[in-house]
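So this first bit is one chain, no partners, the form predicted alone, shown in structure tokens.
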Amino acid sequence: MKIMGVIVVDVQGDFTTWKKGALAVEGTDAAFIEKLRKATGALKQSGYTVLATQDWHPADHISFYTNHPGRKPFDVVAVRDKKQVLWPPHCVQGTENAKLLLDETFFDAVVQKGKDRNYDSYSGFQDDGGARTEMDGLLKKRSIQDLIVYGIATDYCVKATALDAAKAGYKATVVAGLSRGVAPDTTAEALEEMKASGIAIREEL
């Protein structure tokens, strides 16, 4: 019997219109992270080990266009030979809108990411310099081989998550429905993406 993990990627204040967040992303309404909150909870209550990323940024970190001088927003730079897109501040270390959004006993561990001021990290596992984080180990530990995903975005860290899962051996899931992207088109494209990858790409649990 496969034992099955769930990642549940960025359900973070700055990531929502709820909490009127530096990097709202649509769709992220009071309904939302309520729906999450169920389907999540339901998870967790049918035995699933369900785990948290959470992004957690030192306010000097390379990614915040406040650290170029005379750039914007969404600007692209070149960062050791890598593009690099600057996002307003968002997830500072001890914010409130930092916060995770869900119950937090309902994961059996955070995993914080985007710490090292020098390097981005959209994925659960690693950051833009290959510096892992333990959400490997933590899955080897308890034996989980299936993986479901989803959360806030699917063009982002949703699919950077999945797509380095299925790049460590896990089948890996992304549920859609539960997820909500930052354009339509990246968000289409990342969803082509994955399923080229062979993840598996469901609408609902």
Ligand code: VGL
Given for the second form:
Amino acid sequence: MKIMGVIVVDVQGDFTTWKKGALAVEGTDAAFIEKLRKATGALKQSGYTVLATQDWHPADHISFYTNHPGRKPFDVVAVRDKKQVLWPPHCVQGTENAKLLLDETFFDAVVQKGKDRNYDSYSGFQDDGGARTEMDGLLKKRSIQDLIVYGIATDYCVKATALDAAKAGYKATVVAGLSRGVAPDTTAEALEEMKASGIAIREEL
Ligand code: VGL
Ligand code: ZN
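Could you present the same protein in the form predicted in complex with pyrazine-2-carboxylic acid, rather than the form predicted alone shown above?
Shown next: the complete complex, the earlier chain at its head.
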């Protein structure tokens, strides 16, 4: 039997309308978070290893528009030849809205990412500079081969985490109904790109 794991991506106040987050993603009201809580609790109960990612930036992080004089939120600039969306400051280390919104007892481990001011990190596996997180080691240690991935945002961190999982050889399934995207067009594109990379997309668990 395959050993299954779950990665719950960036379910943090700053990404939710519920908590009036700095980078609130549409459709992330209290009812959506409750749905995630029920789903994640059920997976944990049935024996899955459940990991979380947590966006965890220093206040001077390169992805914040406030650290690029003259720029506005959602401007796109080149950073080391790569497109970087400039976000409102969000998930600043130690702030209330950087906290995970689901019960911490669900999680076997929490992987923090985006801690280096110089690199963004949509993926839970590695940052844009190629620095790896502990994610792959945590999964390997538990002999996990199959992964269920969901959370926020479908078109950024869920996508990047699922693509890296597939690249690393895990059999990944993204649950679209347990995920929300920043924008409809990029979310639709993200689902197509993930499918094209061999990731299964499911509406519900
Ligand atoms: C995310 C934008 C910036 C995400 C994180 O969790 O998808 N998006 N930082
Ligand atoms: Zn971020």
